[in-house]
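In the block that follows, a single chain appears as structure tokens, in the form predicted on its own.
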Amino acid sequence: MIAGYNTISMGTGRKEFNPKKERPGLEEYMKEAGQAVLGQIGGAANVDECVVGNFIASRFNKQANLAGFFPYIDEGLRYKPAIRVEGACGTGALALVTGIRSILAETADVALVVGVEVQNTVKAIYGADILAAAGWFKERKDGHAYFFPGKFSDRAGAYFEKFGRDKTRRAMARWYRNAIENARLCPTAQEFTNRVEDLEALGMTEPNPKSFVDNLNVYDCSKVSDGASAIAIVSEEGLRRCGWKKEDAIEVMGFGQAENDITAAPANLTVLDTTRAALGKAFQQAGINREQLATVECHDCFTIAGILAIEALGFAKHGEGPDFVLAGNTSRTGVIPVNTTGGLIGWGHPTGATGVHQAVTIWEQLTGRAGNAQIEIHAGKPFGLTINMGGDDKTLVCIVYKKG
């Protein structure tokens, strides 16, 4: 993968974003990410396919067959094979397995990968009832009005009855402060001009379930997000097309994806069984360990999901999650940095583009690219993983690089 782009992650927080003034649409947005990634790959001419991963641009937009929109990018991309996929909030990592999966199986050199959500076009409560499409839809009326908030506030209750409130709560609010302070090193970021001194204070805001829900305060959660990233898919002959050296690419490994029923409940609120799933499948095919990681983007829908993947991953045993968190290894210094642009309780969420921007943040980490947010990548740990989730842990996608 190379040539990785992200417009700003817009929405409450970033000082330009006011609700009550037009904002880009989503061709403006698919625009200026197709159109960098473009700029660095020799233009429209050099692309073979496109994939555009959106998740429900017809209830946010009223807009859909978004394959459409990519001769409107650019007059070069006119006739060029196009498709568009969904899977909830997992959408834009599964538009990077097909455009991997185009390059394996040789239908294409160079594949042009957009992921595009615009949500901010309602009220959150609205919004709230738009998403719960991602789960069992005849949950809602039984569901909570903030649905998806309501699945995971049932998760972190069964963990503060299984392993204790206290220290799981501190541990969540780490997270979130984890997470802002990154997104401050990062210009895109939906926080990057979050200045608030005690970040663990904030996130520790008891929450409050008259007007949210019961075990997690509106910290705790990510962002309603506009915004799109978009990166190449190369083969060794598309990157010598583009005019790029191995070193600038970031190899992709192997890839893990899962579903699970998504008509039924968790089996173990407290457990990530599908993400542990995908996971074991991209490890085993990338024939790599969780040891050989650089850093890890994380689907931190929720910081009690980033604490549950932390436990999928196997960095701590279940139930030590948020021991692993307070003891600092999740940080950007730590044992495993997680998250180091923000992840999507900082940088954002906006849910079709997500597995996109995570798979831009590992190709500048392990290329040197990421300005301030840069960490130290080792020798001995050449390796970057996302984890996209779509849903309440249905939907997944875990993909492991390498610097080239």
Given for the second form:
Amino acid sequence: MIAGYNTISMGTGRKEFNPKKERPGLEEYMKEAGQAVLGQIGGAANVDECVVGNFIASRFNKQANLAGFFPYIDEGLRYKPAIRVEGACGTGALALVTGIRSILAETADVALVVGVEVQNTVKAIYGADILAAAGWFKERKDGHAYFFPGKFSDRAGAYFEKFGRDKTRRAMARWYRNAIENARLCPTAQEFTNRVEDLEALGMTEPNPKSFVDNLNVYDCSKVSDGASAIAIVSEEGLRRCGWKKEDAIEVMGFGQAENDITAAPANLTVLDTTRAALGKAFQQAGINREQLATVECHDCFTIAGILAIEALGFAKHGEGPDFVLAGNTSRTGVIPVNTTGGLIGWGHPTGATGVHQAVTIWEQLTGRAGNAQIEIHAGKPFGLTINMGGDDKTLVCIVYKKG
Amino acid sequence: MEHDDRFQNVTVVGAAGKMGSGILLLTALEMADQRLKPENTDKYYILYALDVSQKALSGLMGYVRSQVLKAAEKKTVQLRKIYSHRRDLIENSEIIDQYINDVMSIIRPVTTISSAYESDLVFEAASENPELKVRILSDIDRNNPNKPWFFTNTSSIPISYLEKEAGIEGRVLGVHFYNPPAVQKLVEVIKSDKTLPELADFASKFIKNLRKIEVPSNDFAGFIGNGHFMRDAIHGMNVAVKLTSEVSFPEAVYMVNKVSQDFLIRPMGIFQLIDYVGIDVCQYIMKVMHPYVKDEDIHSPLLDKYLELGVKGGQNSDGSQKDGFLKYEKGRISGVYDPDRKEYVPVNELAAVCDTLLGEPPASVVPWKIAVANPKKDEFFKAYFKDMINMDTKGALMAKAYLLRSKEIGEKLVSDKVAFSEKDVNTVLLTGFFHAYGPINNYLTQED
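I've shown you the form predicted on its own. Could you give me the structure of the form predicted in complex with its partner chain?
What follows is the whole complex; the chain from before opens it.
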């Protein structure tokens, strides 16, 4: 993969965000990200195929048929094949694997992949209705007003009960702090200008079940974001065509996809078993283990989801994820730097774009393009990993990368 | 009659007014909450929105709907539980819509006072005119067979006067909301000697359900809120008049307003506050208070003069500020009225001279908005006013005199037994006037 690009993640936290003023729509975000990639790869003529990942513009923006925006990005894309894919918050990585499969099938040498979501068109209380579509609609009636925070609040509650509330809450607050500190290093991050001094104290804010959910506060949650990310997936032939050197690209070493029954309750609320299944496949295909990872972009839609992902990865035993996080192991200088530009909590979570944003971040890190957010990549640990999740551990894609 | 039952038939008098519309909204929300309890499903709830103006009533319904929407969006978590039996309402948006319909279906906009003849509870929010209020209360009581309870929103008229003149002994309580009622947390509650304890208990429960702060006041004209505000305003106006020996009148108004806002770190300067409440309303309140206050002259010739000139202040129906002592453009002060020339002098023509005369506030000054959000407010104000103690710029001297006068007014409200405690006085100013600190403090008398 080459030529990644992220727009700003727009929403509360950004100084230029004003909910009362007109803002860019889907098409503007797609255009910004798409053109930025085309500009780096020698133009639209080099593209064989286009994929757009979007969760639910049909409700946020009353817009469907998003593949039709590719020729709007660049006239040179007219009459080229294009497709839109959807898998809730796991949409972005589904778009990536759609492109990867085309490359593997040799039907394309260059695939342009864009992920996009524009969510600030409605207030959060109505956004919660829309995002609830990531779960089973028949559960909506008995679900929480804030449906997904409710789901992960239940997971946090189960975890508290089993392994202790105090250390888990402290680890969640630490997760929040790490996310914001990393976001402050990335100019496109939604929390880039966050200046709060004591982030952990803020993260420890007591949840308020009357206005929100039982076991999470708002700092435990990812952001409501508008944004797009894009990247080009290329074969070796495509790489040459676009005029890129191998060392400026990242290579897909393996990917794991796993799906779970959307109508079924999780077997164990304290375990992300679908994530674990997808990770197993990705590691197996790549032929590596977690000790060889330089960095992970994980799907921390909620702080507790981040901690559970660390356990699914096997960095900590079941029940010891909080200790692992509290010991500083997931910070940017820790054993395994996680979400080095802030993740979903710090950088932002434009749902359909998130999976693509993760790939762009890994590309930046492994090829030394991450600017102030750059971490050190050691020769013995050259791999990057993304975990992108749709719904409550239902639609999973994990991808392992290495510098080309 | 239980709490819920008393709420089954209610009238708000003056419902389309500034205060009445807020009271109507809050009452409607409370009644809807009662109605939506499972045990009350077969009961009818009716809330008459009584006002003289059809036009104002239709505007009122739009206002109430928009506010109910806001309230519903804030409490959707609870609403989902309340409507959990309604299997057809699935998404938040559907639940919010249903709630709005349920609240609005309680309200009946009417222009005929006879609607109130069947109510068990009457909120009176007519204009601050003793004769008018007495006429309304006695008319309703004469024609209403239910021995209704009356809650009056008077901000200054003694409750004992109203109950005696209207012949409703024991059944009237002062329930004084602050403007705008939907937002302001404070409710002053005033009993007469005869007010039945049930009324106060009922009001307490209602106020608590609204998550507002109840402060009791004695039944003395002006109560705590206007007792402080009117004297504070008179002080400000006196200082301005005195200043005219040195500067022009508009300059004096500008300077006093600036000191009372920026130097004292209050949400508004005193002249802006008078405009906000309305020059006519302030004059009316002073008129009501005047005969009851023996040791002070609660009266302002300046207000009389402005009203004679037709300068009234107050708000437009959309909530925007009308011009008064000051002129407003997009919510900002843009001019100061010159009563001699009968026109507004642009602020930028006098600001530079006045600001130089006043000098700077202590360097630690911050805008009110920042100060009020400071979790360690008390420490901040201690340090800020300590910095001011030894300053002798004109602005600092005026600010210190102002602060001491405000404290003196507060203490007198306690010694005159208008307020039950110093804490109550401070609570009224903190919550009803959004001050960042109470007037009864020791900020200027701190030792090292």
